[in-house]
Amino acid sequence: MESITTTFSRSEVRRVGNRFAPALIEALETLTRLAAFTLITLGTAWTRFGQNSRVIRPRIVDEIHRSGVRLLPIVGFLGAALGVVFVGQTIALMQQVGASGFTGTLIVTVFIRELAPLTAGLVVLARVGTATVIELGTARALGEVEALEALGIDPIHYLVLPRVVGFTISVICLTVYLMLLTLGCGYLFAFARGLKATPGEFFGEVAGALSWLDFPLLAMKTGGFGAIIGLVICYHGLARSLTLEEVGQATTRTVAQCVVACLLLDAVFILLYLIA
């Protein structure tokens, strides 16, 4: 009986291993290629810094407009909704349980440190990132990237760097915009429901819950989200040869990997907050 159980257990372990081993190997290969692509991008940014600025700077401005300015309405709507749903309800709940003094700490911990950066990053990924993967993947499938190389134009410098820089700046600015709008709408909603605190008292309480460490960590986190999204998008669009039929699959992989990467980076910053 024991031998049968042992044989069954070994067969199950072997079956599970055969199922997950290829996925693990593929994940490690993707991570290695992404790391190599990131190093190539950083090397290009270092060696070509300031070159062709008349061409690159307008492309960066275009990317900021595309992934930042054009998303202000949808981010504004989300900010108003979060202000009513999260901030306003949080203030009301804290008043009901007699813990109004912890309102600022709760808003800073949950919204400013975690929810706002993730929301801004995911909005950029959903509205601009997917379209960018399709754009770059189609260009690669049609041979346009090879045409740039034949003309002596570095695709990393011309196609990748403006997008990475533009996404990074856009996520940082959209996060700040989302925070201010959410806090303002949340205060107005709570004031309409009978909040006695003045705007100065409310925003002073939120500011008092912030520490000096929040500012550099928040800047690094939001910038990291934008850079990760830009790098993963450009990797899947350019680093591998694609056919037109594979562009859709590349887009799906990009979204999944961007979400996982942002969550892992967020976990790292949570550990930093706990250590500090």
The other form holds:
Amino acid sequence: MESITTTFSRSEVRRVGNRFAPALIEALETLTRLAAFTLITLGTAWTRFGQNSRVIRPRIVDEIHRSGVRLLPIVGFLGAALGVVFVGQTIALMQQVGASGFTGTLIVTVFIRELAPLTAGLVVLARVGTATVIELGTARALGEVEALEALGIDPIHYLVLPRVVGFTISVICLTVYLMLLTLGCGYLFAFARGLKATPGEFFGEVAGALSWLDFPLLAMKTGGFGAIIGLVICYHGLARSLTLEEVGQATTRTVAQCVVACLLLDAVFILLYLIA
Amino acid sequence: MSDIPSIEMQDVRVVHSRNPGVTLIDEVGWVVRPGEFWVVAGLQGSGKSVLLETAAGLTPQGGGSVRIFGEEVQGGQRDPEEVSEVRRRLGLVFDGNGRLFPSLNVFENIALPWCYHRNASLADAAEALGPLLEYLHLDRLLDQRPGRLGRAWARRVALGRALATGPELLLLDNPLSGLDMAHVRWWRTFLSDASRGHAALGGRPLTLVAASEELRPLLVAGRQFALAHGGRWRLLGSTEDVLSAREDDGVRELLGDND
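So that was the form predicted alone. Now I'd like the form predicted in complex with the partner chain, please.
Below, the chain from earlier opens the complete complex, with every other chain and molecule after it.
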């Protein structure tokens, strides 16, 4: 009986190992290549900072416009919806259970620190990120990247840096915009439902729940989301030679990996908050 | 004019860019000196395009050494700045529609390398590149997107982009394929101007390498000929040498004499 159990266990282990080992190895390889790509991008940013600025700066502005300014309406809509659904409901619920004093803490802990940066990052990923992978992957498949190299133009400098910088700035700005709109709409909704606090009291309570550490950590976290999304997108679009048929698969992989990477970064910041 | 060869290939194995295990042309020994005009002939799939990309340092060779203006640009830890410097001295016009950048209009496509390397604005480029644009007859198309252009005009835009930085060496991949007679005539005039030197092209003679699926359209313009046939590389010599080798299977096919 013991022997049968042992045999079963070994074969089970082998079966599970055979199934998951290749996926694990592939994940590690992707991680290694992504790290190398990140280092190359950082190296280019360091050595070529400010170079060819008359070409690169307008590209950064274009990226901010594409991944930030053009997303203001959709983020505004989300902000209004979150304000009603989350902030307004929270205020009402806390009043009902007699815990109004904790409203600010709850909003800061759940919304400002977690939901707002993630929402802004995911909107950028969904609306601009996927299109960018297709754009870069198609450019790679059609040989446009080689055409850039033939002209002596570094593709990392011309294609990757503006996108990473643009996405980083956009996610930071969109997060702030989302926070302000959500809090404003949430207050208006709660006020319409009979909240007695003035806007000054409400925003004062939220601001009072923030610590000085929130500002640098939130800036790093939202900037980190933008940079990660930009890097993963550019890696999948450019790092290896794609055929046109592979561009769709690369897009799906990019979305999954961006979400996982952002959640992992989020977990790191949760740890930092706990330690602090 | 410098004595350093524009391109120097020794025992080079030209391999497929996506699959380096596949050899397209073996044992390429080739020296292109400044001012020469080479025609590299070969049938479709013979590896001419990859040979040009290898000569430009874009596709790594499977073996042997490739030097561009005396510098190796593949292998080892090359400084990207040095590689960029070497590439600025050569222009490459790709086959088909020239691999233009679809998000930029015609003028931005042509001006991009000029603006990038000089850290200049598009307004500066418009002034500096005016004579070149006029020479290329592209004045009316500057606001168009590449997707709206026909093959002939797209290729001319790609030529403008390659010439914008004032290269010493120009590599042309199938410049005459699929063009109507008016465009073929224009290209022949251009090749003649470029090899002799023309004010709109910087004044000095350019070193030219044109890959072609047919020998006949370039027989008069070209001065040296080479053949990529059946995975092998052969230097044919001058126009007279090509014509005297017309009994050779590869040459006959590329001259269209089989018909």
